[in-house]
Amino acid sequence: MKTDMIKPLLRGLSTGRADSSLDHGSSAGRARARGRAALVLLLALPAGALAQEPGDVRIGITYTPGYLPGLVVTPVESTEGLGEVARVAEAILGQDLEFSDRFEMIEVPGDFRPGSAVNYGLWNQLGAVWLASSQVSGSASAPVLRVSLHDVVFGELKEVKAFSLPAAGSSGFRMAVHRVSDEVVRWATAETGMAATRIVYRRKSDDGASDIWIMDSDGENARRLTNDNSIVYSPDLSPDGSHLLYVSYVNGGPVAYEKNLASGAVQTVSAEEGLNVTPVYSPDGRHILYARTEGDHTELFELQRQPLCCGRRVTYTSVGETLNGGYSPDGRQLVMTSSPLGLPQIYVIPREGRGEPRILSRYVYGERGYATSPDWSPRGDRIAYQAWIENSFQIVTVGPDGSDRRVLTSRGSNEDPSWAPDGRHLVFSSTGRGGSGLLILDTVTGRVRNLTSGRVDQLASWSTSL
């Protein structure tokens, strides 16, 4: 969903080949002379001509920590023969709850004795507001994890539930425990967790080829989804996690494909002459929004899924490139990148195409801004994008009405943000922070953690809760 096509299009014009080192595409195909001239004009602008968006609130390293309730996760107890299952489940639960960034994690004292009654007074003195205790029973092939959440302040059991898990060591075991973690988050905060999710991304190899990879939200279970040995980019998972949209040059020009992750079957979404790029799913999974060449530039189109049919043109910008489309959570509006003003900016339009586009990124006549790769928060209250600020790209968020613009990062170069389903975490690619890779930022506390490092991993897209 985060696919800044402008820079690689420019590189393709200047070098005669497609270079997707930062984004997703090239000018391969037959882009006509007027469209090429507009892109060459953009290429001719020096980097210094792109100014920081004035009026932004820079909070990249000045987050004000808010109150985080104390949470203690006691060791997971187990019946005979299930000690290893309990150990693995305990590690996953503890890390997930820490990564949720919603709690101040409290260390369990060394003299803690499993199986003892909950001493609310003691835990209260240690600063705990919540206490999560767990037990594993059943068998290694069909373990049952029973989790209890205690309200320490009021001295009472708030929630308790038994969760049936897949066999220990099976491919679904970790994801099942992630779902338990999200349930604990919901019990304590009444809000959505993000542990039971996956992230798809583009990994680039040393020879310039790339493929789409997928991993769990904690960085585990990374595996390759495509094997095109070509330029591949623009991944997006269907809402149910069963299908993948992406763009590949494996058969020549940029073609949009959909892959069934269970069967491995691949179907072509769009292979029109020119560009077929930035495909994304609608929130209900029933439509696909993408950009393709229309005359001498790109416009947004929408297709019905299953079966693919009934395509319609969504935008009529006629000048500049329009792409990077994405849906609002309710599916009624679209956010997109478009460049009718010269350099790309972020706009919102009604999905049905009626009504004037509304610019969200900072634009002042006579000043040159550069903003791309928008993603609408699942909560509906923020739109994230990347903007050129003081000679590098930084992550910015803004309200859907253009208000309350915030610059969230300030170190290195940071691109292509994607929201977690909790509406507070962002994954994005970063360089210059001692290396390159994917980072996760909690937009509430400002906490940042590495998801991957030491590899050219980019263009991440966060799934819905699975």
The other form holds:
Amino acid sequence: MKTDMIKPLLRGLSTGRADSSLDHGSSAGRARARGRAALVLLLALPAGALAQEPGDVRIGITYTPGYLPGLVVTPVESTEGLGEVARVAEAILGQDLEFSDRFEMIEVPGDFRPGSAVNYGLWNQLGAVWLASSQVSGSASAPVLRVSLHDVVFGELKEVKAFSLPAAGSSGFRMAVHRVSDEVVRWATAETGMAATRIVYRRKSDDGASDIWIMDSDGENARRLTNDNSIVYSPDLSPDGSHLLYVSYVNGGPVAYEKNLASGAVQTVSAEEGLNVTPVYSPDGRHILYARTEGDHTELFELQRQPLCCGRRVTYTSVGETLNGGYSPDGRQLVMTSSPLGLPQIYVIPREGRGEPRILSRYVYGERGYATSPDWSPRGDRIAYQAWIENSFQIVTVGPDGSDRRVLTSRGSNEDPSWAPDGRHLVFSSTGRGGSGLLILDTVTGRVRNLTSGRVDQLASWSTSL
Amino acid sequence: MRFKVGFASLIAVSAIGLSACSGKAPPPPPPVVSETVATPNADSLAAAELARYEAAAAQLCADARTAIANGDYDRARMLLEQAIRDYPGTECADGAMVLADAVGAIMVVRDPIHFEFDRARITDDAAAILQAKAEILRNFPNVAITIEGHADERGSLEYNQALGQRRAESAKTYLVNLGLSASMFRTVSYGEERPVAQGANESAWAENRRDEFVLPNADAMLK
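Switch from the form predicted alone to the form predicted in complex with the partner chain and print that structure.
Entire complex below, previous chain first.
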């Protein structure tokens, strides 16, 4: 383990990049062509010197140019008759590893020929720190993908594993390859990737009606989950991915429902008079937190699941609205939008008992204090939300103790952030600047990619690793 | 200027009923020309003219009924006023007075109220409108009203749902405090989902920050 910690220091000499600034036009393909960058001046600076100024960054958001190790994914080899399976798997693997935003993708030279032994010296010269090679064997109905991760710098095989995949072209094939990608990320970084995930969101059609949709984190397999053609919003997937919580007006007013995605069965979660909104699952999947009308305003309530029962009032705001409840990863604290002071702000409270709420968003001169839609990172260290900044919404993150507030976006209007299970990628809806749709932002590198575009897609919620 | 209701007359006459115009279709015109008469005489010409006059008036009342059924109260009131003005003495015109008052009352009850940005407080303008509604609704304790709260497009989608709900609750509370029964009212929030004005400017936003008052069974106020 100790050598692993030293290696990045050595690798720090190899590449560097200074990507910056949220821009709708940035896209997937560009990283591929990046070759080896020159030596970076960063090494001369103390570690914290380029860290973002907390709190007040609003114009031209820049991200610290960080070190990303070079990764090359060599063409997937195959046994007889499995060429197509290999081609599909290679495309998924390569894109997943690029979308992980943890590597500088090194292009494979055109004259590359797969050989028996990895030429570490050559790849090292090309800037690769890691090399992933793989072979498909077995049959089209039961392919086996064998992946090896080589440490190019040290010239050794780091990990190798054979993964049994479902039949090529079957519904589970892509997700199975995504899991392989996440495993490769884990081998290289000791942290799990986020390829094997899905995102639920609300899509509004031209006539103003809406429904809940789902897609894989790479944008594939988009499909509709509800068919209400009504006002539908607030989707949340259960931790095991089997159930969906949402709000629909299909029966006249905002009622919270849960849908079993396998059977299609829908049950009512809460249909009290007034609002029944923003339902979410607890991290262990055993509770549902949601907001409903209490008297003349909105408060948070918690229900037990399976069977649904035992509603418990969680907040006692009395004045103002409280909604958008969410859990900390350990389930002990809640984050929420509440407006006891007039305009909505982000608060954290203990899940049990009536502890003093702690305000996380803060008043900044020249900003109207309007902050909503918090989401607690699955890693626990950050809370993302949207704040009204200079006449539009922008994505902000803050520590759970209210420290180290960072504004991550600066262009267009950006709303409803949701964390990937890796705790570094955010999905959110973005409008303005000639486009709209869902964007994915890597909060570490600042890389952005379009997930959907040209559609009114909102309220995205990222699943756990599936 | 808002339409003023002939409120007293509405109460006074509502018990009498609206027999003149309450039929679903206008009565068929009587036959005016005998087949056996070669040249029309003066009496039959006058009778035909009268029948045409009554039929035209009856058509106006029928159209007004249709407009009411479609919820187009502006058009209904215009048609009824036309009947009163242009066809005095007809059955339709006689009943139209009462019906126009009832339609006017419905319009007052349906009149939307508006709110300040991110607020659910009842403004002075809104208070006057709510008081006018309460005056009418006291006489219709069995009428059901849905108060729909709406928000402008600014703000988060989900928070705007809560804001819309609070706006609906504000109006309901105000009306109940004026002595109306809470059981008359149902509240629902549409947040920013159903704007009446398009556009990202203050006048559109101001129009969209509103409560609408929906009468699922407006007929109850026509009887």
